[in-house]
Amino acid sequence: MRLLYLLLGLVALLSSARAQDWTTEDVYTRHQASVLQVRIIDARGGAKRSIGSGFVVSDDGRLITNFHVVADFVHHPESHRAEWQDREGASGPLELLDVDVVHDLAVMQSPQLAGRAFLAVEGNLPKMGERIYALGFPYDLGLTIVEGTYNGLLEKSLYERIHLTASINPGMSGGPAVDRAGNVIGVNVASAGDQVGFLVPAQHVIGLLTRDEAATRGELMERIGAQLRANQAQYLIDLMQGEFASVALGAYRVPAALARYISCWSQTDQDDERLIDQTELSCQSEDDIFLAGDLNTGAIRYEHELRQARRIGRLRFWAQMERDFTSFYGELGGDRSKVTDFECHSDFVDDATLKRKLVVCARRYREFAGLYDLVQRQVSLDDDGRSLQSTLVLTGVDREHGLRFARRFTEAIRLERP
């Protein structure tokens, strides 16, 4: 008995001992070796290509760090090498093993790095107002931790992020969110400045890490385009399950905020001088997916311009529309290595409520099968001295889903009144 009540004591003990709040000094001092700097490097020139961080999630040497540290390494691996370096300047070869491209996420794994410390990993989100701190290499700085406050998920996320009040700077990317208890509960992805950044919850690097086999096989690049298919299949199905939200735009009807994720801003010109009175809604979804360089994908979003003659005649006021309606191409951003030009077609639309010109616009992903950008462009043809211009722009999307989204779209925007 007497043995028994040593055992529960030394338990309790233990247990108080783990819930004990570390300090940052603690967090900084039991997790140092575990985070790590990743390093791509350009094979020919031999030097850093870019650099984020990373940190030890198992015995055998695996690392957890964002998908966009280790993007060019990913494009190109015949012209980069990845390494890691420690604090003390210690370095070595990481290997690629899997990644998560739908939530910025990679784990790659080296040798050498078998048998370091490993940070554990919590599922769990920490209460409202809770410390986190956050560590990483800052602007190529060395080890830096910085303490935050955790605010939650985003509400308006359409990729699920931690709201961190603390300073994320360039080069933490990939590192550790740890909570008072020294569990990583985060993983640093993107600042937006003063204080403000984002996490990648740990539960989906607990997802990554616990693929079954069958989510590995294949070449990677067809396992991304996998992810990036099935990711824009489901919110294409999600936003057409039930009737689109829309607003009055003067005499029409259009589509507004479709979901919670999708912001929309409006604005009228007050210029006292305008030939043409304009109202502008924008509407789009918060974040997006990064592939390389200046291309990313996954997003969605719209705008309607309601024009009408003030004081400016109807040719004129046409001859103005057509010029707009005809020097949109979407400034999307990637090269020709990644996508092909835009090729489009147009048609004339006459239905119940409105007539209207269309034009559909795609360019397709080289690496990708399957995927497309899709700029829809319509503008109504029911009077002579107004107009409305609408515009849906969808970013890495397959065919199937991406027309029919755009077909509901376009039927969403009707004539409510002449």
Contents of the next structure:
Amino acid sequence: MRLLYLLLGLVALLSSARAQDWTTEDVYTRHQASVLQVRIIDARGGAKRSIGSGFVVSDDGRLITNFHVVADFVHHPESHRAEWQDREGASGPLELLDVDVVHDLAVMQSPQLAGRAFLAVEGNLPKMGERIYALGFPYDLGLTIVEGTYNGLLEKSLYERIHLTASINPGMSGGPAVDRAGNVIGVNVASAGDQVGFLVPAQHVIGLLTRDEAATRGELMERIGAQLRANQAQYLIDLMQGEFASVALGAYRVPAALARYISCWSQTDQDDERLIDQTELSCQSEDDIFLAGDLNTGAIRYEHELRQARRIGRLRFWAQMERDFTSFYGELGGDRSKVTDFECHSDFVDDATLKRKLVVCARRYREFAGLYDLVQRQVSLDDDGRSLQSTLVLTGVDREHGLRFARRFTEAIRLERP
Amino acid sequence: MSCVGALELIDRSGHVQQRLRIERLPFRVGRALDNDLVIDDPYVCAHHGEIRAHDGGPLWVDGGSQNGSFIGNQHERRERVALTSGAELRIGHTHLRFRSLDEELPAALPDPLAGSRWLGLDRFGWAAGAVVGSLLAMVSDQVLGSAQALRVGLLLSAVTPALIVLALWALAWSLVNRVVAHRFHYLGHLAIGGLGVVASNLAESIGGYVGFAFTADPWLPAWGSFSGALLVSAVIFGHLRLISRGRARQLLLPAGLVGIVFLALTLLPGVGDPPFSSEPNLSGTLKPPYAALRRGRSAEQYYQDAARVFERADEAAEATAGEP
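Beyond the form predicted on its own, can we have the form predicted in complex with its partner chain?
Next comes the full complex, and the chain you just saw is listed first.
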């Protein structure tokens, strides 16, 4: 494995030394055989279930693509198969070797790809504004090349992403983005539309290729679970270092943007007819991890809703609060085969400044022991004319870190001036 | 001769259709108008027979009729029948019963309902009170549930359907009452239905406040099922009681059965269980702070307890691990 890494590095060095400033035609001509379409075929229906792109990275026929392209094959290998197809129409089967679910990468292999031209992977990042070429098969249209500019790593992202100003379209996921020397600097992964595209930095590809591959499916799933657990532990520990950043909301202090990748929005109801004064502050991490078609994980989200009775009786006010308290907005996704139902615990919690009702709910990922989604909601009970309701949603966390973070979050909500 | 008794004309269902005192003997019976008892039955002869005085008491003597005379439902034709009190006679398709003047009558049955308050339900006051009470309950539900400024018209239009349902419910029971017991009692049934509405709202409010005060939210569905079953039984019992005015014990069974069915429908696994949801079920109570009677736990204790939800989620994941 280390040999391969060295080999890749060498190739990278050689190619960057050899070829300066490839043109678009050069990139297309020299890489057309190495960029392939990846198809996940529904075994029963015999037709494609999902398509994406991929590229050959080694002489022994290894191919890199996105995890989300092959997710169905990972979760249900019994009812799917994976295939590659090149721009001429030649095709062959693909075998899954390993995944990096956190960075949305998968490495696959096909004996028929052995000996095919392969791409060099460059671990260093380009310079700002450098010309980048993204390749792939958008909308199943055949091999396409898109020219764009490198705009650095996303600042507000929990998971490292390169911002590429180019049109990355569906179907190009998993395709390579190469620099002027023709070396892979990232993997197409997502788009925000309007020429805003995102890449997984190539260093994660190198990381994935230099690891021992998983032998069995059980091992692979174990590895995915371990990646998710390690990832959440890391960012939750980072978030819990030092004091929580907080802002005043009415008489209370509440956690605000806890990290650069968490972005907050707020709004106040301006309707003159309103019976209840209402201000909302909602924060969430900008991105998450794709786990399955309807299940994303590794995200953090919280919101505070401050309400004050304005022209409404107290009983009526609390009837409204009860209704809001029991409704939950924001699909968490997943179905019975992926997650359990939520289990909840509810009680009053008193601390020095505040009495509150607190509910904690958790559900487990069936395929990954020790991994849960946690939802926590609390409402202040210090004044019958106002209520602060705070909801925290952590997806894909373990019990220890999830509970520790939830408790820190609760303790960070305080009554500042009674 | 003075009165010897009475002759009763019985209809098919055994009820007395006509009762005639026998003032003198002989007492003649037949289809002709010169009889003492005229029977409009084409199978009865013009002068079918008569009751005569006899040593042992009154005696029925058939006057040689074409279709004959019979005792009760027997098939043996009789020329003469000694009439004791309660003796039944059949001529043509007509049933007659002789009642002797000296027949001993059993004492009057004690009436469990005499002076009972059940009859009071018929009174206008009860019905009006129950309707106003249920109207208030529905309106307060609407008021509490609405986040908009109140408009009387909107409120009334919101509760009108429920009031109509209540009125129809009472009407349906009154009609059943009319058919079964020949009494209508609309106001009584209206009072029972209205009280049911008021009681169910009260039960819900009490459950909500107690559940909140003592953080007993998980018990609320069970409280809802049990109090609901009890109320349904009570309402059914009330309606039945008003219809039958019979013994309470006999009515307990059907009313109880309805309650049990209600309970089963809400409690049986699979029937009341919500389907899988990808959202947490935060359905809990929230009342004004002064209603939070229990002291809260410290954050430390709370999160120790909350760790149980992870264990329960693990159990759920393992319990159904083999399922697709």
